[in-house]
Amino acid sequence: MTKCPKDNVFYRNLNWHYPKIVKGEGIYLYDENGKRYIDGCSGSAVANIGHGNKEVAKAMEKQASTIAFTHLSRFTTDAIINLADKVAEMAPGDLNKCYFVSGGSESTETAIKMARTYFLERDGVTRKYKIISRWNSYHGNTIGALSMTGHTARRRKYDPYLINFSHIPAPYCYRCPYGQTYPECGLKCAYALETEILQQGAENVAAFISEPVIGSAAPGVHPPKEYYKIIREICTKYDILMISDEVMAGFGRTGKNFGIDHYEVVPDMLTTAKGMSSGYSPLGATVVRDEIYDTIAKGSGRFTHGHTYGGNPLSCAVGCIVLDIIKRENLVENARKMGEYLMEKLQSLYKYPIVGDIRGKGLMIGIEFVKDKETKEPFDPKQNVQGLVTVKALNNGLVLYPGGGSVDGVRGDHELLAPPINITKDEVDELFEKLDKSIKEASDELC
């Protein structure tokens, strides 16, 4: 790839050529030269209802023509109230209270401050502040969110700024950290939480955060069915809040309203973003159980935290119409059906020597590449296999979400498949054809 355009934009990767996208329609993106791409990852698992939705555009215009911005510290609006009601209806159990922000990192950052606030309000004085998470995780790029993140490649440059929160192994069955197989393993990866709590001292631990289906750090990895029941019991036993990071998995992506719904437990908090607005406007939320809200309400009544654009009416109006579309068009169920159909087709990719593991739920699927299938040996990072597959796919008109470091923080190449959840069967077939061709080309070049 050539260097990025010589304009005044500070791009994330200055070694990348950025095609200019001029239009989006459904699952497709179109560049200035007329080339059409399937958005096979919804940007970054964001565009759940696809691109160019006229109903959303109309709702944005209507809200912008009345009131686009108010500051949440002084006013409320119908858009904010209505969106909170819609989110509460979708969320499990008594997760009813929504603190609106502008994105995923703000959502997880809010969650850890809210956890600390809850214990301070409940107990008056508390030592509880530590957050436990997992090694194969990504919880955002702000300092608090990155402190919780276990993905070492994202942490390394900024490590001097980060809080030294602890991490436990992820339920990564393909690369079990204990060298065992399910169910003989006895879910050691779940009970590792109890061990870590005891080592840290339960009186110091405020919360445990995890992604029910892992996103960019190890796409598609998800635990056996008993895992989260064990996690819930441990958190309750030691008076620790359970936070489900649903920034990627939420709002239908996995074939359920939220990823945690697959495990039939109720966490204490959900962190959300991405699919709630489907990328039409920046939006996120931290959703908490009534007990947390009531404890703060009956105490000081104040949560010392906030962002300028949190709860702005324009974004919340977008969220309202997006959730209406998801419900009306039964897109959560479509994600389940199309995810199962796509997963069945993907099994044929095991014929390629570089495809090591395919996993996921709904339309949140990961493909991991290996140098040796027998030993699961990853490729040398210098070979940039994730980049090779990504470029092949782009040339073939398919956008993937590449990543690395899932094996040990450095090695491990993978791609995330997360197309819009309104994708049709014919569009799944088209996506698969382009993916198959791209992986074959990469495999032929590598082998």
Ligand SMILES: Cc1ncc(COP(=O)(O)O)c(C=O)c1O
The other form holds:
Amino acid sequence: MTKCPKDNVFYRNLNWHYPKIVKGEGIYLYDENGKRYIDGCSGSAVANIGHGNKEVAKAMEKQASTIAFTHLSRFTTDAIINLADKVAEMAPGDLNKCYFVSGGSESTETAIKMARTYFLERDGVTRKYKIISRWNSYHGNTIGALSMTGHTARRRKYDPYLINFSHIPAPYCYRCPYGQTYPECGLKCAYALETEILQQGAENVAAFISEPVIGSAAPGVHPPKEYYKIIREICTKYDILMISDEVMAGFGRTGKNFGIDHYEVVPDMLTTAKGMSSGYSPLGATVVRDEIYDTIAKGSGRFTHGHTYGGNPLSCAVGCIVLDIIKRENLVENARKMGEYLMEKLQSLYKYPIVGDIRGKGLMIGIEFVKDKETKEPFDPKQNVQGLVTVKALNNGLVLYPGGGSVDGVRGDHELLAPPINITKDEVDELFEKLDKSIKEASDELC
Ligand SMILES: Cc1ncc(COP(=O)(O)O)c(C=O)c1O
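Taking the form predicted on its own as the starting point, write out the structure of the form predicted together with the named molecule.
Let's see the whole complex now, leading with the same chain.
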């Protein structure tokens, strides 16, 4: 017997009891019984500017009453033009051209097709089509995006549908795939890309995609500082496009405009969504260098791809006001500062026997739970430690984003912490108190 509501909604987890949320305000959510929760993960690292923003509501009303929808195959609007300018201003290097979509999976799917189109336009006949990605990654749930995703639990059932793309190990220092430590490791995980390109044949490979700071598949994990310089050099050497998946890390979440900005390299494409509209409307974009755009413009002038809601004026108007608020309120810097403050406080959680690793950048932080701190042995998935911590936190009025499988695709429990990036110091203190209490309760029950 499931605990699911008896309404006509097809929920994704029929064994979950879904509290009904009736209001959001800043970092808080309120359910129908008046219970208040801190949204400690912004839904799924989405609600960057917080909930219930009246300025956004006003901008939506204005756009909806002016022009809510036009099809991008025939018209453009001020909302889409203005948003592209704002994204280009934030994006690194000459990544200026924005192909708007409705979410993260659409943006990574678009990147695949755009990479293929670029090589076809540039070279005429080409075999370049394969995408290399990493294990411990998530790039979306549609078939192309899932083929790039390196998250076993999300892939396994749909494996027969997936494209045969290959995956290299992630720069997961806490569980180094080579059993080594940085810097003595010599960044083997970065050079693994070169080996994989040679295995596949560079003439067959179009792009390499990765999350600069990993989201749901191993939250907060990010590589040492030299990693992306090596990746950039390898991509350039073998004529392969470098795609930075910024769906979670983008628009200030990590304390820089984009996650890749921490590494001072310029990728060829960004895939974005979530924070760009902060969840007020579905929105995403694939952002590319001038060279990719110019090659297509000088060639056939056509990118054969599109969705009905791509470049939706209402969503783009939301994107405009959200990016204005991020800029005006200096929220990228706030994410850096509050991230540092929170990370400092989180160190005390190592006193609990189940806390194995805490890592992250800005306000994109992961906590990994272990059965044994010394050996880093994970819990048996049957114990559902991620679920236990999540429920304890919810009872204490804190929403966390649980996940698992980071150790070997099956074992491993973690939580993503990613509160709205306009969180204040006092609110960080309140969040921490609830988190500490919840982990203590889970730890006491397990140990
Ligand atoms: C890095 C990354 N890429 C892609 C996606 C897919 O985005 P969406 O759920 O909007 O399709 C996500 C979603 O969590 C993500 O974190």
